[in-house]
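Here we start with a single chain on its own, the form predicted on its own, put down as structure tokens.
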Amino acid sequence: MAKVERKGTLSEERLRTFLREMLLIRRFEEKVEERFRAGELPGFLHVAIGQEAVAVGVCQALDDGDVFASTHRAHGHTLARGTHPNAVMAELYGKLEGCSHGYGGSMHLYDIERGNLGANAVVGGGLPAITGAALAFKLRGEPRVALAFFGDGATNIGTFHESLNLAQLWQVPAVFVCENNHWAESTPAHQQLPIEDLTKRAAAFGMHSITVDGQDVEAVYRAAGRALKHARDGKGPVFLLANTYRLVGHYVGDPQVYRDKEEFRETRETQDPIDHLRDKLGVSEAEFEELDREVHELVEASVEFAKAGTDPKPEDALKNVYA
């Protein structure tokens, strides 16, 4: 990764890259949303259909050594750190090839070799294991930053509250990412939140914070850029804010009776970070259904390869268990 370009502008290349990440990302979730409809999956789905910006943006900002802890709806995070699809998809297939070796499925992805200390199907679930691994890098000595990704929802939980105490009174090197979609599950933010702004939540505890647009691929990876910078330099935590929006329900079949049906086509239509990067870049209807043609065969190669994958035995269930 190329530091220089966190100080000027992005090559196009690179935004181009982002656009192909960003682009991978949905494809992915799509079809394995058709897959879950038509019952080749098993457990449950979450997908973060319109949150692309946040994923490549920050992930794309890491440095080798850096570990980050995902959320339920971590495809996205999984992909955009570098995970080969074929792994991700072998993984919800129960597959052994499977990037946790079937064992975890969409909620629970691991990907230790590239950072991903594993996504959490607990709100939060993630930032104590964080702040641990933030500390564990301040006594080594290590150049290296720990991040979690989590909800608006997740600000209202105790271990929220608790490690970004710890983090603050320890100083260590941690980035905490609020991706505000503004919805905690079926709850708008104006039920479950008595603020606006969430960055007085780590203002209570003296903690530096950032607040980005969420779809704005290249803003939110120079916000991050900063904030891991920030840590690494050993002036403390940081609270990173993206703004963002969830283009779909909760789950996979969600009604979403819950919200307004003309403000949620608005914002479908004004609010897609993959439309907005292209417009930026100027890419052309031809460009961009050779670059969708790609990313398709991309995708259908890893739903081909997690089904000629090999399931695992049922002794296997009785493996990596501690009691």
The other form holds:
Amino acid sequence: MAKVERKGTLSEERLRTFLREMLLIRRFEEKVEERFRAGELPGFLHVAIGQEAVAVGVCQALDDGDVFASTHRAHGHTLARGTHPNAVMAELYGKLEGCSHGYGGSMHLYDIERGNLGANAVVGGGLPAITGAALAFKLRGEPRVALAFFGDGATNIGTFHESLNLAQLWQVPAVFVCENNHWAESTPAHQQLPIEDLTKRAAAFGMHSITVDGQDVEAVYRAAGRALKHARDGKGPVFLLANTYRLVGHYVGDPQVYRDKEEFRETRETQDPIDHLRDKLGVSEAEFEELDREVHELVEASVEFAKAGTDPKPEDALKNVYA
Amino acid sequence: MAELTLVEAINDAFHVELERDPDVMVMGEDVGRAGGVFRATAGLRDRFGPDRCVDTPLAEAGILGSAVGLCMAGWRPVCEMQYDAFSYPCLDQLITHVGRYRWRTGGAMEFPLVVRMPYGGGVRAPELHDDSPEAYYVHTPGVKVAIPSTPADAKGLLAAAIRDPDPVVVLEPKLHYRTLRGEVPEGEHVVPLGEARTVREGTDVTLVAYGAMVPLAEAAADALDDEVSTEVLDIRTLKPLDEAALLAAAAKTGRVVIIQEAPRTAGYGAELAAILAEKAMLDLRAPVVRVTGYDVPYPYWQIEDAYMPSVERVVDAARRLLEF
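Return the form predicted in complex with its partner chain of this protein as a structure block, the form predicted on its own having already been given.
Complete assembly follows, chain above in first position.
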């Protein structure tokens, strides 16, 4: 099946799987927002509503054995890589059954079995480790790729530049996925970036780059596949620029006073990646409702699972600081 | 036994440990072809190849951050920071990742990495080449910290750090890289982390020190020889601390002088003093005193001797305790 897909178009069945994955992330994050507003989920939460196509397109293109680092906006990447919603929701509720055993929370989701080396509360924090993991694969001669997600804001941080420089210098199998949602928290691109085309930053290191419409999951999947193949074939790292839109605030509860209301309304209406794929596939109202119901049940069940989970004891915090 | 300088002992440890374990690798600025600015990694690139002795660009956060990823894939990287203060750009990686990953993943990830660096003053170097940054590292949960004061310990503590499953920061007294020579066991030599060393036994006053301050404490003990019997304790591993040895050395004399090269406020000596205040009250005959650096940036060479703890200052502190 994979060979056929590389030559021609993705099967409708495969694209419907993508739609389901994206919808699962959407409904999961909407539920997270709802539970936060209900006062059940404390802490700081960042959702990636609008950016689901990047998470799903990239994660679907990964091979077994590949690893990735996520960001503070990590629910989508984690779910897209196959971590069960129960484990993610339980983590948000701080339960031992969570994917980080209730130690990490929303911004520190892990799933080592699935190559999820961790989300990161510090912007740009995951990039150096991805360069290192890729170096390890190269030194061992393993056909694996290490991939980092990060946003446009992270390209202003030192670790971004150190990591890309080292990766290109060492020609390691790494892919750097820039989720360019045009906002660094509340600061628009034109106030934080002196250039418009972020691939220039990769070009400065002599790194190969690919730009893709991040609202088109099929295009993301293909671009990520090309990037991963390039890296896996030993041709060096790739900078994958996915232009996308954050259709919500920086954090749950963000009043977004910094955003033009009319422009934001228009973006929400025209840039929803789930609407795009639904239209492309010609999914009927009834079919979509069926899919939505199925996904909704999964999400509801994850909340029930999380609430019934085990609370950590204070002394649990003393464990695992050292071996 | 071979007689080696402190930096030769470190180099010896590398040769032994890289031979012993193919997962151990060294990375840092100028560590390969040049063998390190202090020659600590001399000969490793030729013997073990450029994949296990990696010359990196000048990028401390990138070096330690890459080491994080290398650990995730099964390597045991040893990162050299060329000078104490050059390690500050990597503090971000150390604090936000290295010290936390094991905890955050419920023990699922191991970080058997080492960060080592020459530290401290007394070598007539400019600012940012003479810092004693141990308190930053000790204050970071999940990280262990060792500071040798002899060639044998420099070899043994580095070997222990390399073999340890946790991240270990090793600070090496650059003042004594070549000025200190000593007997060093050949082949494998490990000094377990968490064990202090009694340098000399005494009954009247206890000098507690680590790193470059240990030879100074010994010189002060020599100077006091005609007057009193002095105990000298080398802490060796700041974290985990050998608390039993500290309390025992304090109980023996009831008078404790803590010597610390770093700036005074919230330095490691304050932690030692606090432990003594909490647990040794009834053994003490006088207040615990500290002889330390000052709360200023490390001064340039014309006045650096005034900054550094001296034999005179230590002797004076000991006499004050005896007269208390």
